[in-house]
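As a starting point, one isolated chain is supplied in structure tokens, in the form predicted alone.
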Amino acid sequence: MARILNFGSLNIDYVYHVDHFVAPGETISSFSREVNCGGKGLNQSIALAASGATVLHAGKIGPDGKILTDLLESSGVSTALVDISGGPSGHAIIQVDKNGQNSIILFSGANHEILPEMITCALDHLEPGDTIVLQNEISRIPEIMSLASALGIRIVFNPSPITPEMEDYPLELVSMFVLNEIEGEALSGTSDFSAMPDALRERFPGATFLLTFGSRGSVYVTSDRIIKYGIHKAPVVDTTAAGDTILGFFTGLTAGGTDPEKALEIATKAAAITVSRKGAAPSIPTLEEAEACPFPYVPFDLF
């Protein structure tokens, strides 16, 4: 069974559905409020959990986040390397819109407060060839990376959100990156979107790329070969978790030894389930309910 680290963020979200995202001075009702347990970090440990990984999530929560570890732990993720800090948890303030479309307001809190220690201690538990998944909503993502790298260790990296301290990051050192449009067009320097696979592969010449394209479909890229797979077309409800969805079966199910082509097919099976739910880490299916996933199937077009 795939062994994989996640150090990750975790956040409780307060999510408030609207007819439309709030526009500058305006002031606008909400339908209802939700509090649910968030974090690209904590969806993505769900996710791969839910593949059939043996995943080990470390970060740092506040006294307010016990439900955080809780629910990991009841998605059988180990939490033993999860720290608490004496400020708050990391929170998000989330609009979703009658379209089912999200609006993401990001406080970092304890996922900010990440130390040294908590590093070395975390990579203890991992040997060379097992992967280690990691996002931008934490901090010394560098120090992580160059350790995990100087031990062997594959670096799955979802770079979201995109800063311009990003450009300092050893992104050489990263074995697959895990992009949505906006992070493609960052990293690659191109918006055509079918241009991308070849920037990429030349910027980052060691790495494979998972790209994400929304409504359209995903893309695997590697060194000399290219997968295209489209949607599983699903009434939306809420996209919040989908990207995080389709990193964690994909890299849990190749991390296992699935064909990526397979991987792909059943993590965007997963990603369809995940946006006709509401909720971001309440949403994502088991590998049961993925691979029998009822949408019907609309193929890639992009390009």
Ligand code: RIB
The other form holds:
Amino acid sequence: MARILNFGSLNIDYVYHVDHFVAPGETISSFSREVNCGGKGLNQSIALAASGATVLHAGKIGPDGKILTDLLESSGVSTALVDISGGPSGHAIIQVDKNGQNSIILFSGANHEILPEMITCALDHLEPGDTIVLQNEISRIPEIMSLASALGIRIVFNPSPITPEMEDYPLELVSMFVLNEIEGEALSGTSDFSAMPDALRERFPGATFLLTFGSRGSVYVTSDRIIKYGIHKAPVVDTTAAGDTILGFFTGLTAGGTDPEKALEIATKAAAITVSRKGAAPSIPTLEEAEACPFPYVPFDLF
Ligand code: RIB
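Okay, that is the form predicted alone; can I get the form predicted together with ligand RIB now?
What follows is the whole complex; the chain from before opens it.
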């Protein structure tokens, strides 16, 4: 079984269901509010564990964050490497509109209180060839990348949110990037989806890329192959954590030896179920549910 360390964010998600995203100067009322467990890190750990991987989560919460570690533990994720800060946990304010699309504001909270000793302690649990998963919602990402790479650990990076500081990250150390349209454009320098694979290969010759294009499908790009997969068309309730679900299932399955074609199929089926349900972490399916995805396949036709 693949062993994966996810050094990642843990957020409390405040989700507001609205008619449309609030505009500058506008005040709107929400239809309803939910409070869920979330954070790209937490969501991805749950999807990784659901795919069958052995997952260790490292990160930081506040005294209000026990709900987050309780959910990780009950999802089969070890939280022995999650520290507790004196300040509040990270949280996210999420608007979900009537089409199920979201917009997210992050408050970093404890996610930005990562200490150097947490990094060395977490990496002590890995061996060369193991995988570390990172998003850009915690502090000290460049240090984690450098130390992990020096130990021969495979780095999977989801550069979300994109920040100006990322220009100075040692991105050449990344083994696999997981990118949506916005992140793909930022790292490749092109908004032409068909040109992204070659632009990314040229900039990061040592890496592979999982590009997720939302309702149009996904592609997995290596130095000599492009594997395309469409979508399973589900009724869209809430797209939050769809990308986290694809990342977790694809990374967990491929690390466990599943070929990328099959892993992309199962990850896409899992994401279809995620968008058909409310919330971030609560919407992520089991492997059995993903394999039995009831939604019809629509082929990839973006390029
Ligand atoms: O990808 C969805 C996640 O982004 C939410 O759960 C929110 O917490 C933010 O991290």
